[in-house]
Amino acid sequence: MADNRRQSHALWPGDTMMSPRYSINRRGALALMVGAGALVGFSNQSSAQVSSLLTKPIPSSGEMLPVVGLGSWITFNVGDDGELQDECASVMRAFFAAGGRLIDSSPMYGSAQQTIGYGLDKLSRPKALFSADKVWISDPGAGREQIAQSQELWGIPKFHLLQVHNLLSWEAHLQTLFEMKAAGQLNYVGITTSEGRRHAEIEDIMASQPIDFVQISYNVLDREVEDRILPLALERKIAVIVNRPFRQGDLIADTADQPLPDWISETGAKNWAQLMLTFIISHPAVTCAIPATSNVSHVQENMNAATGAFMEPALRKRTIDYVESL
């Protein structure tokens, strides 16, 4: 079963994640192909049993990404606890061993960036890494300094992707990111939101700015983005990263005692977490989902969702109906 801990809601400017109360206890608990581009296997040469992963292209470049990545919200905010840092490093090791690439973080996530840097160093800097971080600061002139600090914490020369987190001072920060991309200091530029906030503004930016990525919340119950944002992403050729695929664990906890549908074998999924991830990554606009966990078995199960089959539209509709009926 994937990570089923109920996690705190996202913080916003003025909040803080540095309080110890946010370091959670790790011992306690597509066939929709139209407009999506070709979906091909990702060769994995590690010792993991997974031999290939489903991938999708980043529309602006054609670079292929595995459809399941790794988030770090809350789960990697472990401070200087060496044992917990080692647990997170083990999660990263399992993620890369399974063929994973994209790891996502933010300055907002407490010590998560430091934890990622610790793990990357312990794993000898895996070449497969696709580094995705964010700029999250109200001062329009402080973006570059924050980005430099984030790079130092990760221990990398540059990020593959930088995103304006929750649209904070987005006009100035987008300009900074576009300048960095033009100078070869960055590969991709994006924006983010979570929990359904500011969708109208997200749409306006997607329609007017040459961004490469948008990150939104999307899962089998929270589907508002299907109406306008996901179709717009296809139209504008913008890659989509999905956060909160399990409602920060609530969906897994709420379905844990419920029977799996009898048609689950048609999707290749073997449990609720894999079924819910398969539902998400089967949407033609979605490039990558980023479940967060600090549990090795959970990250392995999450990655296995990228080794099955994409759901056809009829199966996606059955999944919605079944989960809504529970």
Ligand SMILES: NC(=O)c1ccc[n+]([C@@H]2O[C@H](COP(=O)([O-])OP(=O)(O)OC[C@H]3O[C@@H](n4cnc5c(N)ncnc54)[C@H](OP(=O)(O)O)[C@@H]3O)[C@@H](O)[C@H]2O)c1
The other form holds:
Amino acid sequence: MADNRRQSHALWPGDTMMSPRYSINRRGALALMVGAGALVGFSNQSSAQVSSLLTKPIPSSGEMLPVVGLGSWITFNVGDDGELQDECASVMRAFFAAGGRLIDSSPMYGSAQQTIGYGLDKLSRPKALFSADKVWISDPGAGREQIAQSQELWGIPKFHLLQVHNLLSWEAHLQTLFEMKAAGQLNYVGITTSEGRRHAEIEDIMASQPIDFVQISYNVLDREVEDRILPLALERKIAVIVNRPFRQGDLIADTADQPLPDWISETGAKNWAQLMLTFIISHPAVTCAIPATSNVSHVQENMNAATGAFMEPALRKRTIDYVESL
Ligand SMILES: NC(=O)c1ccc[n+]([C@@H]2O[C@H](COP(=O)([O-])OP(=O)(O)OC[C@H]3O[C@@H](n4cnc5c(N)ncnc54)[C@H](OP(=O)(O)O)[C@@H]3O)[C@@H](O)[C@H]2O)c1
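Moving on from the form predicted alone, kindly provide the form predicted in complex with the named molecule as a structure.
Everything in the complex follows now, all chains and molecules, and the chain you saw is the first one.
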């Protein structure tokens, strides 16, 4: 069985395209750290793990979110392949069983939204779900129609969070999202970027617009956001979602053969993935990281990063120095 999920899309395909790419049939300081938070409403969760999950508040509402979520780019773009859809549903089952809530997707991610809808159906619609999707279309007037299509694919009446993907036509879409939030049609509004693109514009929007979330790339080697964006998020009380925590898997692949630091027990992490995630979620401005995976044992490993403890700044610095020395 061929698995085309690894065929990566162009990373920044949106800004000049006239319409989203639907390929449904293609296979393809610790101040904000609040520690444990109990989740309710999903009977399959392991209560021992869930009750000790690290959570942080969404600054604009105080709602608590587990510090590890689930991405869906590439990994969930499996088209109509029933076997792969079932594998993705198993990943989602393990995610919710470990106390996970936030799943992130986009109309840009091929059939990922359809796969999420399939998984949610198969899992009898977990109440714990925190749905985070995006609007990604150049036509300023087409946002609502695209959002309605996305809701249909997920099989949900409304999203918790909608983000303007890669700032595409952001002026018009942010207006739409603010109107929808005011009308009770979604809870939170956000913007996204990745890999350091358009950070100056991201900062301007964070400073001038009443957004609830910003999504950016951040990991132990890509730390540009530490200079301005993360401090601004703290100042403006904007929640931060971190994408590409593993540099799309490269960070794990590059360190796989390297020895773990002999002080790793001080971090609570047991492997590279957990060390990388613990580093990220320990930044005071970060609300959650959203690693993507198609693998049940990986999602369990990633969720276990949310059961340890946050790293002190000195240990975060030690982690940077160690990874940079490899
Ligand atoms: N502009 C934007 O809005 C934007 C841009 C980029 C990403 N995102 C979002 O952020 C999410 C995460 O970013 P990403 O998907 O680019 O990259 P990522 O999460 O950094 O890396 C994903 C890769 O890591 C591997 N992986 C995951 N957990 C692992 C583990 N425990 N051990 C070993 N390998 C592991 C996965 O392979 P396996 O399947 O084998 O586990 C997958 O290939 C995306 O899925 C998407 O939802 C948004």
